[in-house]
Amino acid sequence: MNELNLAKKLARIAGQMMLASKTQDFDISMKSKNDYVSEVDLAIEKRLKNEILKHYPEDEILGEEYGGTGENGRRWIIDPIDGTTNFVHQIPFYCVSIAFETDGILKAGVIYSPENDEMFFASLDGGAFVNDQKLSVSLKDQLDTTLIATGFVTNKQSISLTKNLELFTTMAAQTRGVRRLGSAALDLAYVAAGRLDAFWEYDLSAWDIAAGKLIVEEAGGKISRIDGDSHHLDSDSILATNFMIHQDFVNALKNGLKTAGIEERESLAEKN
């Protein structure tokens, strides 16, 4: 079984576990303020890790809750439930995100939304799809016609929260609206599907964005840092657009921060 097919199989398993848990009581704890982890997150990641190691015992696994080392340049990046707060509160906007990379190059990505039975997936140079339908980003070329999304750091007081509140106000005035939906992975999938025209956020982790980054790019979109510089999985911000509005979006974000008197490059780490 190749890596993409395995990731899709694992995503189905995770989705089944999420839906089954809705009729059961499960423990919830706090990793930090406003940052939930449930026993469902832990059970799913453990199950996916075990399944991967059955097929590829030498691979590294980077997960939000667990992990595993490897020395062959192959790595799986897993978020068992992206949107755990939504999941805990029974808001049907959450997913599992699974990516696979070799020597730092993303090769496959899967995001599965069990509530809608939508599987977004992509392989490098193979295009992006939702279920059996090929994905393509939107064709909007004017900011004032776009619908966009963002997310907020809420688990600590940080410069990122301050910056993003300013940018939310700025972008709400220049677009048709800004949504804060609560799952970065699904936000990225929706950009790839043309449902959203852009998404930005600060201080996400690799497991939040790895699969979505590949899916957006394979759907014809563009990924960068918020300031327009090249994006890596450890970058302190991400901007995903339909490509056509990318530079206008970067300029609008920069102007919003400048007007607010905030230095964009001041990172979360530098403030804490």
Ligand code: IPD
Second form
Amino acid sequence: MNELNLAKKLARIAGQMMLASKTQDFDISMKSKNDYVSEVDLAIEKRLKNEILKHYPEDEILGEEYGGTGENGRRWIIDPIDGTTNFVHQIPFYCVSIAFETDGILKAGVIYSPENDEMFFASLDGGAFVNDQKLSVSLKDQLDTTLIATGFVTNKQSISLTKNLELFTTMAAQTRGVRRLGSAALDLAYVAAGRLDAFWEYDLSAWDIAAGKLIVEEAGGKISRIDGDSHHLDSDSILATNFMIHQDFVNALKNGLKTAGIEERESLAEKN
Ligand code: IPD
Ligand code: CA
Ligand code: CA
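Having seen the form predicted alone, could you now give me the structure of the form predicted in complex with ligand IPD?
Then the entire complex follows, led off by the chain already shown.
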């Protein structure tokens, strides 16, 4: 079985595990304040890891809950449940995200939303799909017609939270609306599907965005950092758009930070 098909098979297994346990009593703990992990997250990641290693025993696996194993040019990047807070509160907006890369190049990405039975997937140069339907980003080219989304870091002391609250206000004024849906992976999948025109967030991790990045790019979208520079999985911000509005979006975010005086405060803090 090739890596994409294996990722799709694993995503279905993860989805079944989520649906089977969502109304059961399960243990929930806090990794840090406001950052939930449930026993379902842990069980899914363990199961997926075991299945991958059965097929590809030498591969490296990076998962949110158990960290990295091994070192190999072939790497799987897994978020067992993206949107755990929604899952725990029985809000049906969560998914599993599985990506596969070789030598740092994303080759396959799968995001499965069990509540809607939607399997978003892409392979490098092979296009992006949801179930059997090909995906394309939206064609909007005016900011004021766009519907966009963001997310907020769980650490309430973080400077990124202050910055993003400013950006939320700025972007809400210039667009049709800003959503905070609670799953970065699904936010990216929705940009790929043209349901959202853009998404941005600070301080995400590789497991939140690896699959979504490839799916957005294969659907014709553009990914960069918030300041417009090129994005890597360990970058401290991500901006995904339908391509058409990318530069306008970068400019609007830059202006938002400038107007709030945040750039100035940051460069002063760097000098001191
Ligand atoms: C979180 C979700 C959320 C985003 C947070 C992530 P988790 O992932 O993607 O939308 O705003 O920054 O940590 O904890 O549910 O896997
Ligand atoms: Ca996540
Ligand atoms: Ca997670």
